[in-house]
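Single chain ahead, written as structure tokens, the form predicted alone.
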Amino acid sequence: MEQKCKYIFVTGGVTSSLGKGIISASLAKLLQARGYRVTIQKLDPYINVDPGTLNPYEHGECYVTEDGAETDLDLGHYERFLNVPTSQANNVTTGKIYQTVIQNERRGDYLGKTVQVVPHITDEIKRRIQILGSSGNYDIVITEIGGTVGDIESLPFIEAVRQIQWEMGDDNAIVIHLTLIPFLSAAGELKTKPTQHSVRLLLESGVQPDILVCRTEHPLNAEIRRKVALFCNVNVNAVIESIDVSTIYDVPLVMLKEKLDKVVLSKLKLAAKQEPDLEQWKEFLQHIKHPKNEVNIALVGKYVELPDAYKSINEAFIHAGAANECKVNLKYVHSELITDENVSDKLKDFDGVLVAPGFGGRGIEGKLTTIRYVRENKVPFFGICLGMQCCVIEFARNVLGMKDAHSTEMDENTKFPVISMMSEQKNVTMKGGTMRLGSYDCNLTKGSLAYKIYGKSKISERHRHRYEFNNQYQKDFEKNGMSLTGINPETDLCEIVEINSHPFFIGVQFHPELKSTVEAPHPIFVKFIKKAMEK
């Protein structure tokens, strides 16, 4: 008999930011490193369609897959854990949810029905997140429900899972409950009592979880454990410490040594196949933690306040610092901060830069300034989506004597559109998910730096942008030492940017840090910190 899939929900409890993505891809790792084929889906509870039209300083970056799906940044967490691609049917919003309700409601679909939240939005729920489960090629579904217990916007969700529990049977689908075990300093113990009560609101939705996962800053005794099984109607082997780590990666190895992974497969009455070969990832952890060497880099952006909304250069810079045995010490520089005045101060002591990606034109000054200066001092540069964008309008002001030269966006009227509006976007009226999306092919330039950098001729990247290099003015940039060495095969747009007299200066339009992995470290990442190590 055909092997069922089989579903596992992770809810979240006390308060937000425990840390479910993590936990949810640790869990996957290790059932994954056990010879499961196995996916994570993040449910988000806000009415939004998709992120895509969020501010960064609202909900951190926006992550796009391969189909190009604008989504949650967990599940950039899921990529990189798993090294497996994630799809739209991975993100699942409120927001698509009703829309798809209602669409049906005006097509005629429910005729005669009154649409109400049970059964229709739940039915939905549960048809979106039986989609990856029902396509064969997963044996377990890991569902991470956005927001805590309690929350109103969460309900429907809870009960999509507890409905799911009841059809399935408890062998096919489990809950693991993400909860808080705080320390309070005064009476010097941990207390239980938030856990407690996140438990009896789970269960007032008629849910009772299978296995805690207790997020906790102290290691969790056995009277602890013991009590916190007996309140909230668990197994005392189901209660699992989730103790605070130096680095995330560490949490797939605290998750396996807590037995977080066989407790899981008991439930779900399946085979520990294998023991979980993890060699490297803990050489991977190995380089974090003993660097050889290390760099000081700065990155150029204006949503440094929140360090969210980079999340995906972050890791990629964590991953290639592993690669290089370096540790990178990466500081986020306002570019609304940075002058002609004081460009000299702010980056004198940095090995390498990056321009990072953005919309509008706030900062857009600074981020010019910080292009000329690297550019001129011999800096490794590196510049993504915009930051390319920016790399070229620097190069018509300052070497092609265009003084004017600006971006469409930040100046419709500009005498100089090195960067306009791409063909296609120019009837566009509609925000949302209608930007360039997700993966596009390109061609490179034999001899090229990004030739020696990817080691090859034809390679895929993701894409977000509307804005692309205006090749009215191609032959300027080539005749003057700004090379385009990266194409796409079929509208001729300009990927990528080099300057072949600099040590090490590449823009590329795309955003390659949305496919690095741990076990994939993406090669310009990799080569910009070799680079920076030489500096």
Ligand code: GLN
Given for the second form:
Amino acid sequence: MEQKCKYIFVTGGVTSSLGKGIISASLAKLLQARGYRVTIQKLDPYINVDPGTLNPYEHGECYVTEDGAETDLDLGHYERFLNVPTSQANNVTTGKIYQTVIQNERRGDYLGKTVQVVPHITDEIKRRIQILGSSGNYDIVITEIGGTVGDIESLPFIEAVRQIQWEMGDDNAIVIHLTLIPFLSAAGELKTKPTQHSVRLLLESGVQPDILVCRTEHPLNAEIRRKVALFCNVNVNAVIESIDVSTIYDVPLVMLKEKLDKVVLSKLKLAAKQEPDLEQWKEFLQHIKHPKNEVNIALVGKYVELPDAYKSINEAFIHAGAANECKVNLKYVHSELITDENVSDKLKDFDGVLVAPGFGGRGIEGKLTTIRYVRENKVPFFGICLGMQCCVIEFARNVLGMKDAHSTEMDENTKFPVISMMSEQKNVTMKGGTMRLGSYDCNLTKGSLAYKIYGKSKISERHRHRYEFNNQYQKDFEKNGMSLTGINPETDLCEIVEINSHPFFIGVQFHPELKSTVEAPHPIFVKFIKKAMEK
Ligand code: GLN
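To test you: the structure above is the form predicted alone. What is the structure of the form predicted together with glutamine (GLN)?
Full assembly next; the chain just shown is listed first.
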């Protein structure tokens, strides 16, 4: 049978957090830059059906795709590197696999059979892996297996990889194993033993890795490479050094230097085609490494202890900084610690302030105090999702005189529900996957700040929320200087608010950070930084 799509599996060993997502995205970037159509998929071994129900402290940000999947934050890296959208099919969890198998069983699909991990769960994993490949849209699918080899939860995934490789042959499916070569300072040496053990664990499951990518703080000399190759049973040129770098955006170039893409292509019996075209990427790197300006931006939110909770916002600022040849010093400010008394002290040194997305009432008053401060002091301001809703609440309370105005998320019985639950949400009782999710159209008012920023009147952005601006109050806001400048054409939902008399004050109900990529930095972030630079 002719194999149309080729598969690359990326597993991890020795320890978590080695950066499988970044390695996968970097390899994909190189293959894309050589002219291949590539996508990346993440298989997560946890039992949650999706990470939408996970607290950001547990698992970092929840990334939302165009088609409304709530996914792992690695999908954000994939999109930022490849500049191609991902979808529902790009993130599969153990929860999703079991949900499908159990539904099949209840429907009677396996009638008479005992439903087991092998073959039923592994078959469903294989089916999910091949959905992307059989779409005809890709030449290569890279599948990253979450977790670390040896974890109980990952066993069925590794078994599925073994079977796919056996069925398709080594030319059509390869395995890259990411490991760590630690440096023992007492011995003054790099140590290969953890890698050997980790490969042995993989071998116990019947999988021989084809390529080893070795994370290291020090260069690997020829002797170390040979030792790893010999004891792990791979070619010497398939031992790839992945040395620590100052930015994740360096990794594709580091992998290019190590010829990871060439080794992969030769194993898959694919032509190397052209040398990778990475001109735009290199220019971007040049800009982040040699900025001409610098700005200080405050991110006011409540999940500040874990930087991954605001991953996409963080990256969007890096893209926007590069576009302005400006270094963005992003500082997280805990909203719970902001009070009327200290707000000016806490925020006076910033050139711009962003109020972050979030859920629930904790830290809300600090966000409102922040917004009052930036509104009155004309500091460039950008509010996202809950941050936009807070703009509305603050304006209602302090400009429209609606004392105690609130969102019904925080106060169900508020006298002034300026933010209220969307009607389609009112009968929703299940938490998972039930918010307003994914991409929706929005029309911008000509002449507004938003219109100037985007340079067009029709946009589409991604959402993740249950509450909305309450249109009953529209006139009160418009009359007093807060304009609704972005409206969903089908539902009339307000997507953007602005203050006309302020140099830069914009709140958006959607999540622009999710669409910012290296090659297409998001225009609101770009213009926000530009304005902050003027300050
Ligand atoms: N909690 C708010 C809502 O559900 C905002 C959500 C968010 O910031 N993503 O509408």
